[in-house]
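Taking the form predicted alone, here's one chain by itself in structure tokens.
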Amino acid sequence: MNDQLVIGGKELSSRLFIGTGKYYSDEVIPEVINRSKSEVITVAVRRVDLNRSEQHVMKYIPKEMTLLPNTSGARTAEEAVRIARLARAAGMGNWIKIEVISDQKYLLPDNEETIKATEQLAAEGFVVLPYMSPDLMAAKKLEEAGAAAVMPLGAPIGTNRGLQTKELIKLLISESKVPIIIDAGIGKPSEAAEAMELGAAAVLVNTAIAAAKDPVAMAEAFAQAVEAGRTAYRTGMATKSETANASSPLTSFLDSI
């Protein structure tokens, strides 16, 4: 059965998005892509030397991948818009992950500035995927501003603490009309599976793969976890119960012997 994810008119078979930061060597990235089966990869525009294409991380990314440049480093909507325009002008396509962060301790996104940037860039024809703190009203405003998907954090960036915001994310999944992609905080494949079981459309994982002792094998583990979680979600999982329920009939078994 077809279970493709569609974002910005593009059909995606894999629901695992990956990143390019924190690898011990960029040379491992092609095999990570291969084993992860991912089709979308995010790149911090500030990492890319736009004047020296032969030396930056882009040369390790196959052309068939969908690039998701991000505005990491932006502190305001104005800065995010400027970075997005630079990325498109450099040939990185029209997908953009909005990151607007002024808090340097917890690296939490500024939802208000993110909404402003989303509205501006969607009007300019970008496929906008905003990274945000999981607030339902902010998510709805991002939808209205033209976001192609919404990317709430599971926990602060790089913490590997899992789905600390699970209850809020469940609200977004329940009420949003655009795909919900869990970004940041997922540290283990089991947490990616849990996100998918909740009904997330996809997850974006960077640190947990890049910082693993074997990032290639970890990429494969995440791919399997995301597929398992998605399959479980689609099965219509059994509900929880406060009391025991026997898995086989108890009626009059001994009486009949």
Contents of the next structure:
Amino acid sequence: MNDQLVIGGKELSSRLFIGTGKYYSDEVIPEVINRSKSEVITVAVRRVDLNRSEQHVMKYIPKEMTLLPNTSGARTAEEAVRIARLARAAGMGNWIKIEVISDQKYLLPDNEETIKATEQLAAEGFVVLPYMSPDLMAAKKLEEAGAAAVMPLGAPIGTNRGLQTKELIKLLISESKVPIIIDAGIGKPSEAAEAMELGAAAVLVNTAIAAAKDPVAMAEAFAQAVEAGRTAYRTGMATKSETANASSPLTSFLDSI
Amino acid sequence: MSFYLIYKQLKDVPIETYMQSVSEADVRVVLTKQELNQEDLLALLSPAAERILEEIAEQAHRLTVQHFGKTIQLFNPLYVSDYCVNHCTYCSFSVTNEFERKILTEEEIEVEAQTLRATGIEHVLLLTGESKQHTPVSYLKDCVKILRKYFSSIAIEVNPLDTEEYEELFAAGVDGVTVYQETYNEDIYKQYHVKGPKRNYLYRLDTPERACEAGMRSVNIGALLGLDDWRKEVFLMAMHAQYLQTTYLGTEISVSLPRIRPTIGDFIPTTAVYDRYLVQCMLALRLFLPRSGITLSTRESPELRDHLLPLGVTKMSAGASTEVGGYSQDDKGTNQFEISDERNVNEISEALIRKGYQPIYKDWVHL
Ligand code: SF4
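Can you now output the form predicted together with its partner chain? The one shown was the form predicted alone.
Zooming out: every chain and molecule, the one shown earlier first.
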């Protein structure tokens, strides 16, 4: 069954995005990619030594992966924009995950600055995926600003607390024209499955895989969970659409009156 | 507002009595909580907690991996001057100690920076003794201009400055400030700081706030363990860090736990901070401030540093030199204090990898 997600003109078969931070060694990354079947991987630009290509994490990422450099460390829209430009200039492609965090205590994204950065970078031709606090109005503004997808948090970064923002995320999923990708908070495969069942277009999982005792096995568990959740969602969708197409058993008599 | 107002309230809290009343069961309750309060912190620093360190360590390890992954950021100090106008009883650089003082020229800094950079280190901590006469802000700016060519992140540990001066340095490319209060105990502060501007307790206490106000990305604070009762010092330092984090949301606050090391003079710490206590301090800090960085310097021995790794550490100096010109000059200056872990950057990296950790050389980009 063909179920592809299209972002920035790219067709993706896997709906699991993964990260490169927090691993005990970058050497494990190729196998994590392999078992997760993921096609999109996020990389913190600030961790990459752009002058010394032999040293950085990118040497462990196969060419066919779509790189999603992120602007972690940015506290303002301006800083995020500058980091994005650096990434593109360094040959990391034109996808960018905007992360603007001006609160170092809870690490919550600053939606206002994120919208500004999205506007700017989309205008510069980037495929922009902004990380945000799940607020419907902010999500709509990001969409208008040219975001290719919107990435609300399930729970604050690194907390592994799952989909604490579920009710808000549901609204985003039903109201958005762009794909909604759940980023941050997912700590277990079952939570990834739940996000997919809700209709998320994809999930981004870093800590839960990278900090697991066996990251490779955990990557596989997440791949399975994401597929299961997606299949469940599609099955649900089908039922819903059949109902909508059927004649109205309770009111069809009105037509014959 | 200043942390001083909070300090004045906390100062008279009967901390010892409270800590004595804590039981092991109380500490276990703390381990089940998500957000900890002041009393929880005291429980973790109490004698009762000392008896169940392993249980606390498990939690600290879990939280550290959760928030930082299995990574350790490496940085190194770079001393450019050992001139100091203060007399701190515990430090070799004290104005009362006679030795030939040095201040690096621009050319010497360039060589020193190149040598340090060649080890792979990208995060540098620029240090001086505390003397505004010898190392004024203009000199620091010149240093930063050179260091920017070689390093991704530059922090400073110099004499406390005014907000405007920090702003100037931030604009020049400094992104972090380290300043230790040494001891939070205002009553004994002056006994250790005999002479010089450092005697001004309040100006020093407010230094991290001025750095935050100037927009610094990271501010690192610490108490020099051994000058007063370590339980009280760590309690106050943690409260200080929490206050800064809550007041200045944009700045990353991290903490250090330096212990007194041998110096030129014969200073003997007033309170012994054994390894076991150091571990307890670190665990308490990790649980109370789960997202804060904790720095571990080369003051500690290789064996101890290796064992402390999983307990909360997130940043380490590696192959550090604590003397002026220490990386490149034959005729090095005087050590500020003796280091204990003499392994070079490669050796430390290898040790980290063996322990299942990834050394991070670079974690910021110059913008
Ligand atoms: S601790 Fe600092 S201020 Fe005190 S003597 Fe040493 S260098 Fe000078």
